[in-house]
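Okay, so here's just one chain, in structure tokens, the form predicted on its own.
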Amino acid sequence: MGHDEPDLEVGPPQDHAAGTRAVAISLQQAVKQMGPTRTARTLSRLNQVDGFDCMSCAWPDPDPEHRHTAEFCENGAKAVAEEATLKRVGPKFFARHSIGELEEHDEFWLGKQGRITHPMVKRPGGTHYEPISWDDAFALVAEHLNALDSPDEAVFYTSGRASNEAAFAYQLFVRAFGTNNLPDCSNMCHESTGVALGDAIGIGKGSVHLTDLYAAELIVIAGQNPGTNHPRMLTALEIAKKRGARILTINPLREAGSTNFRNPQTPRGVIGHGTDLTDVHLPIKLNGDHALFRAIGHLLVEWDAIDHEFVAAYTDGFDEWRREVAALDWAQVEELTGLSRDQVTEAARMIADSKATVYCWAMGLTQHRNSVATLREVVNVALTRGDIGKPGAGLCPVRGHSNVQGDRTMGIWEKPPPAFLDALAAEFDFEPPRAHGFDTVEAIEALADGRAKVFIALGGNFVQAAPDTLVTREAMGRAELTVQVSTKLNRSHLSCGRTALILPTIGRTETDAQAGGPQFVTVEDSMSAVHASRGRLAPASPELRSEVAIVTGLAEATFRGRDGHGGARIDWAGLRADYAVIRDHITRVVPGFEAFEERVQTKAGFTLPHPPRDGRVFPTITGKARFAAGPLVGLDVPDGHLVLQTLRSHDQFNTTIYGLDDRYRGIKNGRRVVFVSRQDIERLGLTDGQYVDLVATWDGDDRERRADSFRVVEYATPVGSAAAYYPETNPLVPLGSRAVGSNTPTSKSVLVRLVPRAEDPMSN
């Protein structure tokens, strides 16, 4: 693939986000994909009640009289348009491209061909996808999964997409086979949140309302960028700032979507000057953030600034994280944050200030090494002020993928709690498998050394997403047998088994006919809201299945002549007719469903329970919030060395490249460009606009990590912190290097050197 951008732009960055141009933008691309008829019935229906929960971010809707006609943002509407395209991939298609040429184009040219409209097979030594009917297909994985020593010898991916009742019904076919392979997304995002928080408020999720972010007196975005990764959190933020809110940004990049607001839906917004969001912004150095907070903690405690009643009552490990702050070494915070003491300070003073703080972040600070310290970090800011469980104050992870917090509340973990597997248990009456399985990074590893032999993905572009690319690419292509559920081409459809499959799936914009009739899934959103989602257009292709068609296939066809297994015994079919029957099994397996089917069904859907946020009750181990004291460390780097964070452009969603621009940092028609500050680039010896090959540096083995020609730009980042796009620079992450207690990849840093190359591609 190659790797030469000759249209390549850049120019200034953007000081503002949304306005006039996002509309335009959103509607061109929709149109050009969708034409017009079908733009104008498809958004209006975008996260409406009637209407379809977008396949992009988490972020959750506004009570339903509070909600927008265009209740969506640009990146939604891409994402809508990516779905809802008229192009085609069918059978034709894939008898004139080989896989060899399709690995010749990148990810961009192979998600604008279009859906794929039939399932289709590689054979053993074959070199195209060939049509093969559902029926062989089903009996094709059943036959590998049957073949199998142990059913631990296959891993079940699962990504953000699938609904409530699919990860249900794939959780349930997982665990009846015997295994809790059960990888998911999470694991590679914000699985360093779940672990943090579960350790220390006894729930691994966020404990506010969207009506907390309002009535909030202070916001804290750490790690972050709202305008790109979660847009309709900009529309939040300009409510809490009309109502008093100050706004805190933590961040090494100042971020358009942080700095002003211009809302399209608005007067202010399309003549006026929009709304300046960040009251105070910190250009963090990557990774620093677990030493910004513990000087935050520092200060709170050295001015008293602590809500004694709550800490007395609702926590425990208190003195002992106080004593270990007052041993602050503040020449060692300045070293790792880049921060002055008086930026510092300043942030602490507007949390001492506020008497009701939401906590907000996301990647950026779940993809470092020491990510759960950091967060137990924040968590205890947030203790000391008592800003748990009441109105206007709260933890708030914010999520990448549309249902990614619901597939892990459906079950889809590799570490199920007791519980949960005990009400399946009861339920199905069948024993669920009790060992705990491989999370992503296992799973690549058990590929790769064949200890696992078929792998199954529920959606998503695992190759693409996952750290290491070529080690994940090589353990893929060691698989027996490797099975995508999927709407649209990606590289994972590439990089395959001996034996490869693509069933293709309906979409979020589709209707849902089953033998019962029309369904309806669910999602729950960053806030733990649970709401329905109905598609209205006709599916893509007459041969499309939904999810759970699909997985209720799989696993008739797996546990068929299995007489008295306890697969076997559950009636998939009536699953897959009703899923209402899908709901009702819910009810009584997983906590907090209670009248699920009726509580759904009104417009605005349910909240599930938390504890702390919804009574001050913390169902840790020790029936309290914990505060967590432990040592502060940081990265070691090498002279010559940057840290790197790899990060999204505004024209994508995660492994979904919409386009080639991202206008809010100036760059047009290409993505390999690595954002350097001007202090570095002159210390390197290079110069702007210089094409480098990115080279990573892991002490854990001696493999050399390369991503080739980037050009280099000049930017406004911390001095010793770099940025660059994935997946393209994937490739550098080891996947070995991850965090502790999570397992997650350090997406965000990661040490690489700048090489300049010996020929600019550009001379051309």
Ligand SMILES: Nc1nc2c(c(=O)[nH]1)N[C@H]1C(S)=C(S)[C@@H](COP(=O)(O)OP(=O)(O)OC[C@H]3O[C@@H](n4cnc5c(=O)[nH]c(N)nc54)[C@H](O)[C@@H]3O)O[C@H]1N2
The other form holds:
Amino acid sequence: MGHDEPDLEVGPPQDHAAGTRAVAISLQQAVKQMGPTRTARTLSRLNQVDGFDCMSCAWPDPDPEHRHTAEFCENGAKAVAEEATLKRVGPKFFARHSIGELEEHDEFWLGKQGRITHPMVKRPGGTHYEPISWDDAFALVAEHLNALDSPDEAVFYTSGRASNEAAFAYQLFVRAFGTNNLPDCSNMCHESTGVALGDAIGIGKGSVHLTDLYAAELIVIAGQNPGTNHPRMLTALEIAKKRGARILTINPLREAGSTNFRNPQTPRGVIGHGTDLTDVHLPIKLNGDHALFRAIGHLLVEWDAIDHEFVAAYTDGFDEWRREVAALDWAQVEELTGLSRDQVTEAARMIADSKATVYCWAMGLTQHRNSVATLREVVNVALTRGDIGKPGAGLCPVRGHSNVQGDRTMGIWEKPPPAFLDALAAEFDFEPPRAHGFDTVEAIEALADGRAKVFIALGGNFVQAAPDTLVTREAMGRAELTVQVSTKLNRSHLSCGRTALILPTIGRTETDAQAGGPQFVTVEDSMSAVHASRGRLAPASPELRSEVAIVTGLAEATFRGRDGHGGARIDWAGLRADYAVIRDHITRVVPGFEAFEERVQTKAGFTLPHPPRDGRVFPTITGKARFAAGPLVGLDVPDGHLVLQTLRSHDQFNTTIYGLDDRYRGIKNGRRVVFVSRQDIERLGLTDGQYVDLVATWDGDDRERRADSFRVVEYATPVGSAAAYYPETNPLVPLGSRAVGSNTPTSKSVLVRLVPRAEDPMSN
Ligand SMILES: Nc1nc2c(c(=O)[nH]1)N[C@H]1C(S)=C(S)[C@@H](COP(=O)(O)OP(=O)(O)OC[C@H]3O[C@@H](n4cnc5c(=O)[nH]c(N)nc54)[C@H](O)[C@@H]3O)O[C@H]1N2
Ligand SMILES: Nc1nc2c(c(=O)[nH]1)N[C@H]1C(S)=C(S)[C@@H](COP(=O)(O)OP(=O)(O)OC[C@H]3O[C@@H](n4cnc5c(=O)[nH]c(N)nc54)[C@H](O)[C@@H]3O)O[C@H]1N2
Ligand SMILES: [Mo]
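Structure of the form predicted in complex with the named molecule, please, following the form predicted on its own?
Full complex below, order starting with the chain above.
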């Protein structure tokens, strides 16, 4: 793969997000890929009541009365354009390009080739993908699955874009087959949130409605970059600010989107200065949040800024926690956070002075070794203030993929709760497996050592999204069969098993016609609201099948001729013909979905129950919300090393690269940059603009992990904390380095050295 980026330009970062420039850029990109008519048709349907759900993030839609005619953001428009592109990757493309040749291209190029139009197969030893019929493809998968010694030798991954209906049918197939090997992208994403909240409040989901943000006195945004990754959140923050809310931002970087918002849908946003969002910004060192929230807890106790009634009535563990935070070591806090005692005190004051605080977070808090402990500390602070189950307050983990939360609700989980399996058993009359399955990193380990032989993915780009790219690619190469249900070409089609299948599917923007007539699907957003999504465009190719059709087709082929098997008794064709049949099953298997079909047909859909939010009921093992106390553990950073976070640019969706500009951070025409503080550049004897290789340090094994040729960019980031883009840096993230309790790869705290390159790559 070529690494040269001769046109890379570096300028100053921006101090505001969106504005009319964002609209212009999104329209430009959309028209380029879709043409003007298609652009108008799709963008006008985005997030409208009778339209489709935007696949760009899980931020909720405002209620129907408050929606703008164009309820989209720049990055939502890019996501739509990427899917609704007019370019096609068909059998001729695959005949022209060998897999080896495609391997030479980067993710950006692969994604830009267009939508995959036909099912394709790579046979053992083959150099090219060739067309295959759907029936033959299904039979091939069935043959491999049925030849395994145990169902646990197969792994079934899900990326969080799959609809509720597809996810439910998929987990049903997998459990009827006989395994809980259902890893998903959540394992790399908000798993730490799920674990921490599950233990602390009894449910792994956020406790706010969108209206709570509007009503908050204070909004804390920690480890999240809403201007890029959840741009529609800026509209909610703007409303909150207008109503007098304050915003506390905790982030190593001063992200443009959290600083000032020029809402392109208001006159003020178009011609005025826009709305200043952040009141106080804490430029925290990477991984300093556990210490920060511990210190905030300490001050709240010292000031007696405690909601004693709430603590007495609804929580346990308070006294032990109070003893732990009383013994705070300020020198340690300053060391771990890189913040002064005054800065920490100012933040604690904001929380103490607020009667209703919403706490938002994303990957900056979930992808560290101590992430579960950090999130328990955030919850401790919220409990101290009684900030759960009251208007304007609550916990707000901001999810990534548009239906990642819904997929989990539907049973995409390697550790399914027994009650879910009981309900599944009763509904479908088979005995689901009870042993826990592999999560993402365990799946890679199992593929690497041969315990797993078949890998099937419902969406996503596993090879490129997973940590330790080289290790993951080797593991995947050992598989007997890999199957990717995909819309577009990506690395996971190339780093594949001995036999490999690409099964092309329709996307959110497209119509879905089945034997029972036109279908819609449903999704659940970050705030547990469930609603329908209907595509309007003709599918990219007549050969495409829906995810539900593919999953049920795989199931039929797998259970064919196995009379008496639980899976053979399920009416897969019935599920496929009419998704209302799937939703009917869901009403009896998943709590909160009573009268699913009627309620989801209403304009705004419905919101799932959340006992802590709805009535301060905490379904934990003690029946109370739980304080957690534990030691503060920092990262051990060897001399000459930096802590590297791997993050998203403004021009990508995970491994899909829209373009090469990170406008808000001043980067143009390139991605191989590493952001480093001026002090570190001087201390390490480097210069701004120089090229370095990134070499990771990890004492778990003796593999060399490196990513070559990054341009050093001087940037306002705390001393010792560096940043570079995902997925180019995934080869550096050790598979063995993961969060305690959630097993999430530590993508935001990678220990690296910056090694100057012998020769300048520009000169060759
Ligand atoms: N356009 C677009 N939208 C997306 C995505 C996308 O790629 N593109 N991805 C989707 C997905 S799957 C997800 S999970 C979300 C991701 O949404 P984010 O979590 O916002 O994504 P990241 O780019 O990983 O940004 C992490 C942020 O946390 C900060 N941070 C890093 N480490 C720390 C730390 O130790 N402490 C603190 N306090 N802050 C830290 C970083 O500086 C950065 O601002 O977005 C979703 N939406
Ligand atoms: N270093 C590092 N690694 C990370 C992260 C990080 O911050 N740093 N973030 C992690 C996070 S938060 C996440 S969520 C994961 C993301 O991991 P994944 O979800 O596996 O990856 P994506 O890049 O979102 O998947 C993109 C692919 O999905 C397919 N696709 C798109 N739309 C559809 C559809 O409608 N149906 C189907 N079947 N396929 C579709 C396309 O073929 C596309 O190539 O990555 C994780 N990896
Ligand atoms: Mo994510």
